[in-house]
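The data below hold one chain only, encoded as structure tokens and taken in the form predicted alone.
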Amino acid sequence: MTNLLVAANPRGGAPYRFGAADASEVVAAADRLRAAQPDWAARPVAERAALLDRWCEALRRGRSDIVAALTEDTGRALLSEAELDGAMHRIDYWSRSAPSLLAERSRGVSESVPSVRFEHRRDPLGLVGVISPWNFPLLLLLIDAVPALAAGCSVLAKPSEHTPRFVEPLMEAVGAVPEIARVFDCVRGGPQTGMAVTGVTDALCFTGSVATGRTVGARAGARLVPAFLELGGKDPLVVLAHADVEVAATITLRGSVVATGQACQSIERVYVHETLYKPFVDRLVAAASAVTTNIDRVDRGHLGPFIDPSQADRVEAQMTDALARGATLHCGELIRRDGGAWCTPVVLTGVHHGMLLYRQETFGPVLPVMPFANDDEAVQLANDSEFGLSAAVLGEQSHALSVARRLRAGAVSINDAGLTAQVGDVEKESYGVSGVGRSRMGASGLLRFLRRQALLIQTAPAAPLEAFGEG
């Protein structure tokens, strides 16, 4: 390891230091994980799923110090048990499904030429490369290093360089089941450790910014090889003529704020009926003034920190440009206490499409509230928008189902928000900038690791050079 980064404490205490693994170490991980991958592939998908099984009860023996070292990553506790229980929950599913998945088998005989029997088998991609986010540190790296493992893939994993802390005792529960160690390990370090990942995989998972997945996807573009991109959001909610002020103002509320806005599935614009504009304007800030921080402590208040000190900057910088150009600021603000950033939930009128905050992914508790007078301009507002990766329609649910039908959207939750992080068996893909390649969720989200390989046989005489001469 050539140098040492240094990782914030977001809630202020000690930062963290640690090596960054140089481009020679990650060849040599590279290396040694794809000479360990056919082994691995080879062995029945029953059994990999066994060894699954094995990982996730070590992760479970290990769950004290994981989620110690992811609380000190993110700055929250309660959280960190959930993201834990989700990334277990994930093995666990996909030690269920991958057997019945591969055991499908297509054959048939070919319409165009009768005489040709064909058949499928899926090849596993090989080695495949995951990058991923600060958010969600844990779960986000094994949402897609599980299936591809589950798939006969191995897996070269960099997590981001906010959250490293969790990666010791991660890897400590993955030695604990040897065949596991030998097809699955994570390189530390910043930018440069993750180019060197780029270069050396055969197919690539990325979570994250939209400007970096373009880096990824021209880098996966420019060796050929397959790239799963899950990017930004600027997830729109819309509140419908009929819906019930209270319980909207209770989902909006949450589908932006859990985790301190820091998911990409985050509730980032709110229109809402002008019926029902002011009635749900004072529910949303009654109940958002109410929410709280953990400042004093880690287990107590509804809010963590921004785990990437420099998010704060750039959710400030929203903020003023919105009331630099009109807007009307209800409550919330923006806290800076020992070295770590806060924000109580913000709530914003007057807004505007031209606003920075309707522009860029926000990445924080942040609610600008419009209103519109129709289903037309409900859509128009809601698709005004280079993302498309979710979002969310309140009311009455045929109306909303209507209106639904009409967002460029990847998924969108009826009568909730934010169900994409909850649901996990059911296919979605994303619109715009919000990413490209194909669902990590539902049966997609393994067999995207795999490539289809057809069999063709000819069961009649060969055709001779003289069935294609001219005459």
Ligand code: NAD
Given for the second form:
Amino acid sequence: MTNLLVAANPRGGAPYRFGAADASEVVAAADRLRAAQPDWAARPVAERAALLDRWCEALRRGRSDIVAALTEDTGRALLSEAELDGAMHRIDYWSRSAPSLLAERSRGVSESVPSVRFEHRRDPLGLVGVISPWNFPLLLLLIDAVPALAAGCSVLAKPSEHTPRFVEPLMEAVGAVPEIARVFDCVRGGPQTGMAVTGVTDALCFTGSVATGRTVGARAGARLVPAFLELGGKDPLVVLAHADVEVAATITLRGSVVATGQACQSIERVYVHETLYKPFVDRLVAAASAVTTNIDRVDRGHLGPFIDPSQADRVEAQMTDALARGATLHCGELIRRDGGAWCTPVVLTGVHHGMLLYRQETFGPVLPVMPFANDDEAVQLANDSEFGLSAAVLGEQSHALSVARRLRAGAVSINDAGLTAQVGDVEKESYGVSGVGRSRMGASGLLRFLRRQALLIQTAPAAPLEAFGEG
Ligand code: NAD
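Can you return the structure of this protein in the form predicted in complex with ligand NAD rather than the form predicted alone?
Expanding to the full complex; the earlier chain stays at the top.
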């Protein structure tokens, strides 16, 4: 039976009611998709790529409805446009690269048994479950779904219950390409629907919090199906001695507060060489103080609201804890509640790693800044976290590289921040609790959905039992 769920409107507008798929509906969708997958996989990859292009065209035609729904879901207009562009770019990328990636033939002669020739065949994993979060609802669903489809899998997606509106126009675009509609479907709902998806798919892609990632990973482990987990971050940014202070402050601000800090690769900790500390904090505070929210008009201002209202409470609790433990607030409005919840960039000094905002992911526009004396101290501070998603180092390039190589982070941007949000063709794998499994970026983003089957051809007479006997 379908439960009714309600998603809040992050700008305080009308809430949205929708039916959550129950376990039997999830099983029925999975059965349909699994049954259609072999035909999809049997199509030449160029044909699958052409169908993905047609889907992209349908998304383009549905642009105004998709952007309108995403804007209602997330409370931000321009980023919703950018999100759709990013998603279409991913489809284009995979439809162009899949044919050459899948054309690669690996065959040869075994070094360990020279009479054996081998070749590899790539077999799609089957039905892939994609469970996604609310911060970039469309992009983070398609980022895994599209390469899985290109690889020949079918996909059952479960987007976040906080951002359900975009699913209707998305599925309309899917319906325009019946071949894709047979192998791609979305079920809406909360954790229970997500749990049902983890019970029926042949592989799982999960993007979300560490806590849910542990549950999803345990479930995949119990069923012995592969899981690719993309989890939270606590990204550090290091400003080395001799960095340009003005440029560093500009990069730091953007890297931390874009999307109101609701991005996994947001900068959440800033470490500055002590010789630059004072001028850097001054510049950062000046730039941060000029940042505006879109509270008055959805398509004006730099920062949208918190998408999930409970996220604002978490950010507030971290700031309250930091201030109670002696942090200095230089700028920023704590949380402004006016229908939704907004926050202008917060710069804090007098901070230390015992504070909540260093131990937990923040997911808000909060910039705690700390000085360091030398590279060793910068590396020790940056690595003092259970997370290891990404990081940034600003300074003279070879110096920055030498520091970056010592960081426990899946990707390090040098003289920029958050480049992983723009660079989709370079592989990266997380450290610590930030993720498990092969890279979703670069070639492995597609190849991880294919099992390599080895065909081993004996060209000499096969050994008899005696060859393995005791004497
Ligand atoms: P979340 O873990 O609360 O939820 C993510 C998804 O999991 C949702 O669809 C939710 O309904 C589903 N879910 C919840 N419980 C489940 C269960 N028991 N079984 C199966 N599915 C379940 O995360 P969120 O709050 O939606 O997203 C924010 C988090 O996502 C942050 O931690 C952020 O860092 C992370 N994130 C990571 C990346 C990345 O690429 N590493 C990208 C974006 C966001």
